[in-house]
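Single chain ahead, by itself, as structure tokens, in the form predicted alone.
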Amino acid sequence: MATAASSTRPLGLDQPIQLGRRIVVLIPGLLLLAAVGCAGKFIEQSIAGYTKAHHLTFPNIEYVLWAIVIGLVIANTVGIPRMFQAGVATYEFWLKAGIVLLGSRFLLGDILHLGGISLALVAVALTLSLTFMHLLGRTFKLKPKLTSLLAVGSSICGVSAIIAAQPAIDADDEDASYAIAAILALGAISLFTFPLIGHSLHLSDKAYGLWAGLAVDNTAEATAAGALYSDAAGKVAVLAKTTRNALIGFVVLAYAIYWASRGQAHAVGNKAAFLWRKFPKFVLGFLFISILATLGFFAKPQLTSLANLSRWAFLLTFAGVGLRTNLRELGKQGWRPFAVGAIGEVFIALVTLGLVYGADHFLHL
């Protein structure tokens, strides 16, 4: 029986109350993201201050890496209590918000120039990676749909592409879990290997950022890998990765049509509506903010504020990358999907590195 208070409460109040409850649930996790991110920033600044004061030579390790490492330690020792999990899961939202706000630091001419080069390289890399991943899948005798998910994830945008493709091709939840686990594990490895390789080869900021954006799967890891090299490389990595992300709808549609033609997925009706559902909307937000910046819509103090907001959003994102990576769970998924993903990732990294080297030499990135 409804109480007197609930029976007299206007129906219109239910939605604000529910929204308030959802926000309250997110607060503990958001505070944890902020604490981990700020701890990473504090460690970076403390080490830099100490080495400068004592005239020591020590490589500057960006807060990005410290935040990820702190998150990894927490996630794989004490774990993430349930009360924090909902808020921590919002790190993907902050990633997209950070990318949209980052558009204020790009003029449209820069996007068209580098975006055109990136698109050409993406087309070559995508074709090679899809073909190679399917050859690997057959060699290791993986299930065809698991191979499709690994191919989509490694060639486009990691976990997001796998999640988008799974219902489109009617893949099993288990296949999606295996593919996601492999992509996450390899994304974590790339954070430590890519900057080392870039520095050893003395890549320029633009060349390295383009390579990270083309070769690293998940958008969060690609952004982090770029930022670990330099701020300029991080901007280029985001732009190149955004170019890849824009193709997700077309690739998923192609796979959906293929599996439907074999009677193993639902036929796609309205292809335009399908593409719009799968298209990452934050790409449009990034372009919109960039157009406004190009037209001089923002004053200089406003551009500074937008850039600072973008950095705060990425700070929460990088903390979430570490907190959401459970190494024990990744190890339970079996070795064959990981082996296919690892071999494929090495192949893609080498191919894209060669492409970037060529573009840098002939097109002077």
Second form
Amino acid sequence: MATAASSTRPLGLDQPIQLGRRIVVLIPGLLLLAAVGCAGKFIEQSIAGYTKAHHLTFPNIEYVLWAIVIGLVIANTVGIPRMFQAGVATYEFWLKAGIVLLGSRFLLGDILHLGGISLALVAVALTLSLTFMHLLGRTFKLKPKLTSLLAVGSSICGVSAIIAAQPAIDADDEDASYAIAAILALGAISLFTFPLIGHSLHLSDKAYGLWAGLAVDNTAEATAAGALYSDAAGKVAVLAKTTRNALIGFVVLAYAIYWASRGQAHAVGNKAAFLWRKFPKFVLGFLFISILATLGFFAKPQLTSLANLSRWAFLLTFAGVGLRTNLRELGKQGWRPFAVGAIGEVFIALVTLGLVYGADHFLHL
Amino acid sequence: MPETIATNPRRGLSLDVYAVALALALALLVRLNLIPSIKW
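What does the same protein look like in the form predicted in complex with its partner chain, given that the last one was the form predicted alone?
In what comes next, the whole complex appears, and the chain from above leads the way.
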């Protein structure tokens, strides 16, 4: 409650102090993200330098994997002290800023071409995966709203989609926590399995990137899974995932209307306003920077700088992916939501792999 | 689950907008050569 002193304090003086405090609180966690990310980069470069100097053949393990593993080890051994948590939670902010900056590496024509293919594949995969997830939910006797959250999370956009859908369909906090935990656990598993499968199937960078972008749930994990394969695959994964993210509003709206029609959620008023509220704004930023790059607004060295800025932003993101994954917490969530998520994920991975194979064969990615 | 910037729906919108604003500001600084070239 505001005291007499604070209520009479001029508003203009209070705000910069509060903003300053908020930023100061973030600094320890931001430094931790930077330290973990840079440690990953240092290990990658050291191994590459050593193997080159000694003429050894050793597969190049990207800094992405090192940063995630270091983060995982810290989070699941000593844990993240409270003073670091606020800063570590900004990893998603850096992800979005990095994606916007990555727009400079795409010409608008590439976006329309690959984005168009992604959109068509997303539409097919989305229909199949939502149907399959609901069948699974019924088979495993999950609560219908938990199934809806898992379906939205695994078919569209991981945690962001679950967070967007929870208030729209009036789902319980507990259901949202279960769904988020299952999606995060499965995202962590996909980071290690997708690159292995991609290499064993000899997928091209574009095909693999498209697959990772279409099948891996969370944007951070999809970006990391792509970058683990190659730089070019990472770029395509981000584009495919961004296309998927753009559909978040439509799917959440459909669920909101469905649950409202059953009298189990509040009715949706202005549908256009709802769509705009749920639309991920960083998609617009990504498109805007790409348009500027296509129009020749940036010189070549400036484009290199923007691409490198994007890489630094992703470095903080990948560190955050490891640091925020608490394996013990994930284990506490019970096996049924996890089983439904896992079976659904395998289904989505297979469907999207088939779609990408088909697109690569017929549309020549 | 503890509430974080990432899991707080009320801060979701501003997070997106701030991220876009930062990225566009950096792009402008690079375009105007106001920051040195960024190395990786």
